[in-house]
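Given next, in structure tokens, is a single chain: the form predicted alone.
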Amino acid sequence: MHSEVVASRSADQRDSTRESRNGNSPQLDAVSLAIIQQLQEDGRRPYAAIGKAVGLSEAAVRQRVQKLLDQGVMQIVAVTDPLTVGFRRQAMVGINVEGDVESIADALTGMSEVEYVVMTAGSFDILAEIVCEDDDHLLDVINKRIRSLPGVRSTESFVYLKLKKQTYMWGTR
């Protein structure tokens, strides 16, 4: 059902949405969007099954998927539950910066515990999601590594008590 919605949208609507978000992003046609939607539902879905759903051969789907991967449009990864693999503490950290926000964001992306970095408008300049083994590990990351970066003015931590929803199914709007 959802793939029909994706395919029925006009190219002008999709193109204007993408251009407004990022002027240099690859242009995706309805078939590529439908392939992405199929893989978001099941990242291990066979190319032959995707081909049937989107009207392409298995080889054509394989080529399109590789192009989408090469362009950085998508990634195919195993998403784990951090608790089951030994990471018992997660937090979102709001960071206020003096000076160049991008240099701080770049430094954060180099930290293995930092899973997500976004520059924002609002109360914080940067939001960073941190995944750690325990509270001591989280304290070390925030206190000794993030707060010690030149230009970090302040941080505010939002420790996760319970994860109620984690999904990557936002589709291909």
Second form
Protein chains: 2
Amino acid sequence: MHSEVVASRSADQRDSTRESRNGNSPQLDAVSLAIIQQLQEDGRRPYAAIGKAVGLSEAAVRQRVQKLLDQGVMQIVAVTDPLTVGFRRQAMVGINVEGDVESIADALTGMSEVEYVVMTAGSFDILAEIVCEDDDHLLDVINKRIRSLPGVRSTESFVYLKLKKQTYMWGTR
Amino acid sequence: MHSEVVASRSADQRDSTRESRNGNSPQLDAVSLAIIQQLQEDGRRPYAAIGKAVGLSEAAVRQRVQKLLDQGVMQIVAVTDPLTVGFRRQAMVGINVEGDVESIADALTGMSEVEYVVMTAGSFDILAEIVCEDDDHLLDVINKRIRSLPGVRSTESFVYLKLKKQTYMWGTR
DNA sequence: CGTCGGTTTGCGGATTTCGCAGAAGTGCTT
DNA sequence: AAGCACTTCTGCGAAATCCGCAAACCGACG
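Now the other one: the form predicted in complex with a further copy of the same chain, given that the block above is the form predicted alone.
Everything in the complex follows now, all chains and molecules, and the chain you saw is the first one.
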């Protein structure tokens, strides 16, 4: 059917991307990257359409997507502005830690109200995004649960007023 | 078929959630919220399965999902850890503004390297997440493009070292 | 009471997903 | 070079899903 596409692809695209120095990250070739890109535009795009776009059979796309999902490289989900969906209070919290930063980060990861945790360089060791239903809940999470973690030296909160942009399009520039 | 489910639902769930004080946000009833919740667990879950879970026919779920998509209330996309996908440098940038904060936020929104923009209360007026390929690119975006915006008083950068958590499960506690 | 707009439902037909067996490609060993 | 283990890709047929549409339903309003 589209055999000429397959033939023209296999030689060049296959291993053009080098696996990163990041130890745990599974190496992604250009085809998987292209598949991810397709699914970043529309998470429900049919496998056949993706296959046509990247030069692979429907079944091959399906297998690759399943593997990417299993490996945790990507997830296909609905995303919303939490404000729209009834979570009225959100905040980014900058945290300074003494001792092991990663163990604190892991503790934050375990909290259901914490949506996003990243270790950073700069005047904060950790940034964590908190999503709550109301002020009381937010106050409780920040003051009781986070500040009380042993090793947390200080925190600074930035309450969200308005979400202006939220994209998932990297690679599609 | 599942008429008893429909019957039991229509009376109670329909308009149990109040529309928010947020002017532009389309009011979401409990059923749409439940649909979103299903799609946050798996963006490719079949409409029929969602219908069974929320007590609606397959066609009704399909129409609601389409409307939520059209209205921009939610989007169904693949999300990844950018580090895994070859974007080696990311940073959160805190920005202080003199004058109109929103116009600066809009300017940031227009930059393709900016993934996330939120207006905040606290010692920053805006938080923006930047995704770049390398150090040069990141430096360029922060120093040349952001700091040069008229009205930007100061910026502070937090370069990402390691992403620890990234979830889209609000509502599913 | 009638009707008007918005939603839901129940279909058939087109499309997509799924599982599987065989072919093809890769790397390693002899 | 040939053999072998392993992974990936392809090409189906069957099952499930998606999609469009017309009719039914429902609350609101005159």
